[in-house]
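Here's a solo chain for you in structure tokens, the form predicted on its own.
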Amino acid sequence: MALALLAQAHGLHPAGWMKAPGATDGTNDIDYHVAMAQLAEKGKFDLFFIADTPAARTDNLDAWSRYIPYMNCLEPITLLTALAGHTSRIGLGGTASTSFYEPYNLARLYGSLDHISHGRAAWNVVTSGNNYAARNFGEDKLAPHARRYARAKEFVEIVKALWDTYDDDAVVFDKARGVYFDPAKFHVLDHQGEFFKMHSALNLARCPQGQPVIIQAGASDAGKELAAETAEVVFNSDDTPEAAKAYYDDVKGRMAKFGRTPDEIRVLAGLTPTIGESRWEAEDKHRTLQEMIHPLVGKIRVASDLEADVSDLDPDQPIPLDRIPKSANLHTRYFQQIVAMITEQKLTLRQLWQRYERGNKRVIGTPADVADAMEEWFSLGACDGYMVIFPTLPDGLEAFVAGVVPELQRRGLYKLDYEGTTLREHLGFRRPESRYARAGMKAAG
């Protein structure tokens, strides 16, 4: 199976940050983000991942100031650049969004990645799930889905176009004729969509992997959609096998009207474990988490996923069901989760905001009740391997390397040592071809 961390400074719980060892805070320090990377190579990790959202909290600052997701957080590229230094074989993948970039730039940044790293970058495509993103652009809001969607589609298409600019060998370095590149051989792209045009190519030589490896995480349909033509990885966040295979099934059966095969994709679902010696000791550490989450936390968490003011309601009361709206613009899958658990389950709202996890598979255990999760999930088809999500960092990363993979190893499930240098050959993938060299090989045919 495939594993990646997702690697926020002190964890993913609401709680997290209070958890962190010492007194002064390591989200700024770069020292500590490399220990983490170095921590999680050291445990076989194919990736190290990065979410991002390209902008800070503007109001119910009581609340964002207890609850800090994005709030201080070191621009990706730049700190995944700056891991590759001190790593040599993880994966280093970072989230760039497909509304507030432009190709070029973007094309440009990940295949500077990729070259730095020696072929370890990936790109994860989002198209943005807030509001505050959008006013630091110029919007008052996001842009409606579907369109945020279109835009991603012709997005991450120039942007592979321009990785092939130069083909595989158009660099000659020929000195003695005084030729640095092979004219022939470098392509010059010309485009007009509906939401792009140009005339480009990208002064950057084709990259270590071909291409970096691209990240999709989409649940609408326009999502899965996106992921079928163009993702080789994709995160999937439901809770249950039954879920999660019907998932898998899904977006893999979509690749064939793409000309893709399923084995060009990996499905990695989102596991949340919290580990101890023994269950009574993870369940009290996951129970003392859980009871640390204030009132205005747990408020702001479900209303943002619910996309719906929930601030005035008593928490040991449900939440009326005239509150929910119709249908979610920001995170489709989360807004569908939220909505089941308070229509089906009839949750109080402070037992909906101490139980909701984003849909991820949560697991409170030892090592071994983690690793027969692990199991049976990747056993059923149900997905290719997981996208880590620690409540607390980095003990939660300590206490999976230490016990959860010598036991996944011991299993058989899990590989003793990379077998290759890139991610590429970490996922299992071909280093893909030039499209140019594509169509030349095809007119020679």
Ligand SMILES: Cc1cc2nc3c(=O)[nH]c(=O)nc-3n(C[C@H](O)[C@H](O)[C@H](O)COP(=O)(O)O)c2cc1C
The other form holds:
Amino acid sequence: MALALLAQAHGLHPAGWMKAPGATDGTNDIDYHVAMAQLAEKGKFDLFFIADTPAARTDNLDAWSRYIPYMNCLEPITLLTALAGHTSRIGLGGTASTSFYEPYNLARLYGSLDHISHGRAAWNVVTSGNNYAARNFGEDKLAPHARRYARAKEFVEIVKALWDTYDDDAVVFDKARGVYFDPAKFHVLDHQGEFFKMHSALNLARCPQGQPVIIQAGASDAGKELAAETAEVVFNSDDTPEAAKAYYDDVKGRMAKFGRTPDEIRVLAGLTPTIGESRWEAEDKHRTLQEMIHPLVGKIRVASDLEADVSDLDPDQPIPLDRIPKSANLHTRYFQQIVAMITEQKLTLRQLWQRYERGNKRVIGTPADVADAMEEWFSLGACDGYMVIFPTLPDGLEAFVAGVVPELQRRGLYKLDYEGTTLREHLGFRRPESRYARAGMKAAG
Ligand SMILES: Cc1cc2nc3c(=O)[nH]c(=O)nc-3n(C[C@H](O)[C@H](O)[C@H](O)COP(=O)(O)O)c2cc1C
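Just the form predicted on its own so far, so send over the form predicted in complex with the named molecule.
Everything in the complex follows now, all chains and molecules, and the chain you saw is the first one.
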């Protein structure tokens, strides 16, 4: 079972930051993040992952001042690079948007992180899901979903080609001959596509993993296609085993047409555990947090994923069906889930914001309850592991490492220690050969 930690400073619950220990905000404190990464490494997590969007919200500040994820956060690649020096085994993954980066910058950044971390880097490919980001880059709103994914596909192809600029043995460092690298093993990319035109070579030797690990969380058709073609870790967010299994089979079933086999992707299901020494204690923690969601925050969360204004609605009435837009342009899956909850469960707006979890599997209970839930999905073949999304941090991670990890180990579901040193090794992947070496071998053979 593979495990990743979604490591936002105070956890993902909108009220999580109010439960942070002590009076000091650790958000911008590197020591706080180091302690969290080291704790995750103690728990043998495969991946420490930072989600991101390149934007603060610029309106509804009364609401966003109470709901802080992404309003104040360290830039992920900078943070991961700092963490690389304080950890030795755990994978270090972060999000960067194909809508707002250029492939060259991105290839350099993650390639460098892979060198600095000795082979532990991972890039989460996203097309971005909010218009605030678009407005930071000269646009009024995000490009249509299909267009963003078309750019993402071309973007990833270029990044992967750039990571192969140098063959593994290209840098000879031959002081006697005065030759630093072998020009025959250095490859210039000529690319002309719909979005990018490049005559380009990366000024960075091939990295320890060959290529950093690619993560994707596509939920739409286009997203799943991109995942099947390029991703190695896929995050899924479904809240029933049937839906998770269907997603798992769907993504893996699409891989063959890209010449890939199902074991080349690890699907990690989103898991939101609230852990207590007793079920009662866990439920009490959960209820307290849900009741702490300020109505302004509840409304803004619903509005963001429903892509509709709900600010004027009475929290204790159902959402009128005519508020539901015909289609989504931001996060398709979240939109579908929230629409289904509105239409099928007939919830009031308040019930909706208290129950909606962006599809993740919510478990509230003792360490054994959490391990049971994890074992169930895993043995059904609905996932290869979990992306653990704690409502509050660092206490959620502390309870998980102290209670759930030993329980999973006792059941033989989870490793007792890291076997390798790179993220690829933790995930059971081979190191990819350079495309040029591969082509050369074919030509010779
Ligand atoms: C665990 C997890 C982490 C994600 N992290 C990010 C992120 O950091 N930034 C982002 O813009 N989207 C993030 N997403 C959203 C996905 O990239 C994607 O937009 C979403 O699942 C909808 O898929 P679609 O774009 O194919 O409709 C994440 C999704 C999941 C399940």
